[in-house]
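So this first bit is one chain, no partners, the form predicted on its own, shown in structure tokens.
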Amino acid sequence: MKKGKQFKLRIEKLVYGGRGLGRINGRAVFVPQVVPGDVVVVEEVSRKSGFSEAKLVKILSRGKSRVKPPCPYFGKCGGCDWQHIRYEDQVRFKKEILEENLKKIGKIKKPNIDEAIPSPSPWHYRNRAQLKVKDGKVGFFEKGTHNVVDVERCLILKEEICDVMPKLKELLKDLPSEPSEFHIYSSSKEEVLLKIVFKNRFKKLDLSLERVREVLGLNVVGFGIYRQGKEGYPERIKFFGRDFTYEKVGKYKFRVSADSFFQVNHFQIGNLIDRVSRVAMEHQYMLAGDLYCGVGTLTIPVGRYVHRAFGIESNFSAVSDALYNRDINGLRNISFYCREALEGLEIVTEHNPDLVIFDPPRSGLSEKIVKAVASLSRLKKIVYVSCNPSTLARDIHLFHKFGINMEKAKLIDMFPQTFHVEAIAYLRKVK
């Protein structure tokens, strides 16, 4: 099989990262916008040791999960993944991969994964957005470059900001240069804050927050000037208006600044925050622990089950959010501190929780982190909500290690759409 040649293959399954699996004389070929069952013709793009890359170009024969993409961009654009396979099929291959990984990552014989909770809707779902700019373009990256794919709508985008982007190109009119990025976020009060990021220094800015809002025709409570960060992050210049804006799930609110974080799917998270509070309802821990707590999003709710909680975030802007959201939910019995994860080790040793949470970034927990959380002398429980099903199970073979092993797992899906998994896994220590 030479680099170029076509060839025919028959789809196995879908592995994380999104892309398809078969083989041909025993060599593993990765496919992208394909689904189990499909027999295809591909064409071999990169070759390395022990598999092949290859891209989609006819489908011969159909899987029974293919459907017909709504959105015009799909294929093209970065944003989504999975459009073309029928929902209720999405859920249940994300649940595969989770079971792979544990098994094969994990060392789980066996893994329990007792639920698999699909979002309410497929759409609509995303309360933000990252949206590229260049030469006038608004829009998503297209896979797998820097070219800017121009969107008129967004299928998963909130419905109040899925069409934003043409408005968008409108309020490029109104800035003295072009920034390279706007992050748009829409609350569930509809209550919207818009980041505008410049790459590098720009003139004076002559804009009102009143123009913000007639250009965009939406309730923009605030908008601010970044720069683009050396590490990525945006640095605030100058922020008009209102800099927060509030959420409520269920019986909790939250509130949520320009340069905090809360998660993207707004249907999910309540059922996220109800599976993480159940554990602290079914037993009376002590303490609970909260590496990674962001708003409070998961403190908070644990906190009104347990004696006293505790949450560590490195993020300055989210412990102040936190802070603020553990007063106007009552609760008295919480602390935050603002500490990165490793910094803040000293913090959990010292207050010894029986019950520790994570939901850390995709990179999962550190080794040093995962010894020290396991030699606790009291832990009895730890929650641990993943984006990431490789590195979950990496950290939950190392908790293993340590005499902590996992009794249960749930596929939450927060990203329809996208090959993303996320996972909620309960571990107890081994008496």
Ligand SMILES: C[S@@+](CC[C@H](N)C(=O)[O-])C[C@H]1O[C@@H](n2cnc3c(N)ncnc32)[C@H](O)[C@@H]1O
The other form holds:
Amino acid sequence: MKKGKQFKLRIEKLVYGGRGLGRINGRAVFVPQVVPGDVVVVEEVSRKSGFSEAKLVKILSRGKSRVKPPCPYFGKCGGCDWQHIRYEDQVRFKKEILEENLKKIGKIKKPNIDEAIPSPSPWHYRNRAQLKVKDGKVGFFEKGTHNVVDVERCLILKEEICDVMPKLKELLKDLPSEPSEFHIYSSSKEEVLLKIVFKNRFKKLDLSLERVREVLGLNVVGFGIYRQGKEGYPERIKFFGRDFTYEKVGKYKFRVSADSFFQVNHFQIGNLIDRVSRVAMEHQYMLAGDLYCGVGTLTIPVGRYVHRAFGIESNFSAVSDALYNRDINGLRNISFYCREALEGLEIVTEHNPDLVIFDPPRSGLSEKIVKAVASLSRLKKIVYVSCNPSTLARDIHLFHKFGINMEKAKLIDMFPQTFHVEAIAYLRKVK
Ligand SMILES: C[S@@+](CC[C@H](N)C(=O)[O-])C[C@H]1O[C@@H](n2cnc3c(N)ncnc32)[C@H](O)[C@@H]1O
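Given the form predicted on its own, state the structure of the form predicted in complex with this ligand.
Time for the whole complex; same chain goes first.
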């Protein structure tokens, strides 16, 4: 296969990252927007050692999972990768990707993977979005570029904010200069928080909360002005109105501040809480430690079933929400610490929990964290929630070296129409 040349290819399977894999003379070729069973014409766009990247030119014969993507921006907009795949098959492929990672990287011969939990709705599930702004356009980055695709409706955003982009365009007229991003978050109380992020300096702003509400036609309870920070995180300059909202998930209430993390799929948060807290409900644990605890979304439900619990989280805003949430949920047996997970290891060792919960960012755990938790003398069980199957599998392999084995894993689909895989792994100390 030569760069620029076109070839016929049969797609064998999908891999993490969302692309399909086919082979030409044994050489792996990765192609986006295909499904297993597709026979396609592709064109090589880059060649690395051992594999090639190619683009789809023509579909000769369609795999069984193919459906017509309902969104007119699909293929161009970088927001979704898998709208061309029937939803049940998306879940099946994610489960296969999880299994493959656990086998190849986790070195588990036959991983025990439970039945998956599909999203109750594969559309309108996201409660928040980070929208890009450029030259008057509002939407998402085009795949692989920093060009903004002007989007009018986004079918994965909650109904309430699905049509918000044209209205944000209207709001641009009230701003002294063009921002680089709008972050919008709609809570289960149908309260909206908006962040307006500017790249650099900007002139004085003359915008009231009433005006934002009027233009967007939404129950905006507060909006903030932010500047793009050095590490990619927006830094707050000023907030107008309320800088927090509330979430209700089953019997739990959470305050979530504008700068705190909260799970994005509003249909699945209850299922995630249920699958994690069930462990504490079904067995008697004395002390639970929740690393990367956010606003206490998992710590508080788990805290109901254990003698004592603690959470560690690096974001100050999330920790203050977590402390507040502990109180509004009537739990007195939980402590929260504002620490980087690595710095919080001393606290973990001092508490010596028998149940540990992890829900780290995509990079997963560091070896130091795995070692410290594995050597806890009272440790019995680990529940590891992950949004990256390869770092999950890497960490599971490391835990295995310390005598901690994976009992089972479960896919919980938090991100329909995308390749992103969220999983819960249950690990137990065997020696
Ligand atoms: C995937 S979220 C999970 C939060 C929570 N378990 C939930 O379900 O809402 C990961 C959390 O880890 C926090 N975090 C990121 N890096 C961290 C670090 N190095 N140490 C501690 N917390 C960190 C983030 O602020 C975020 O709240």
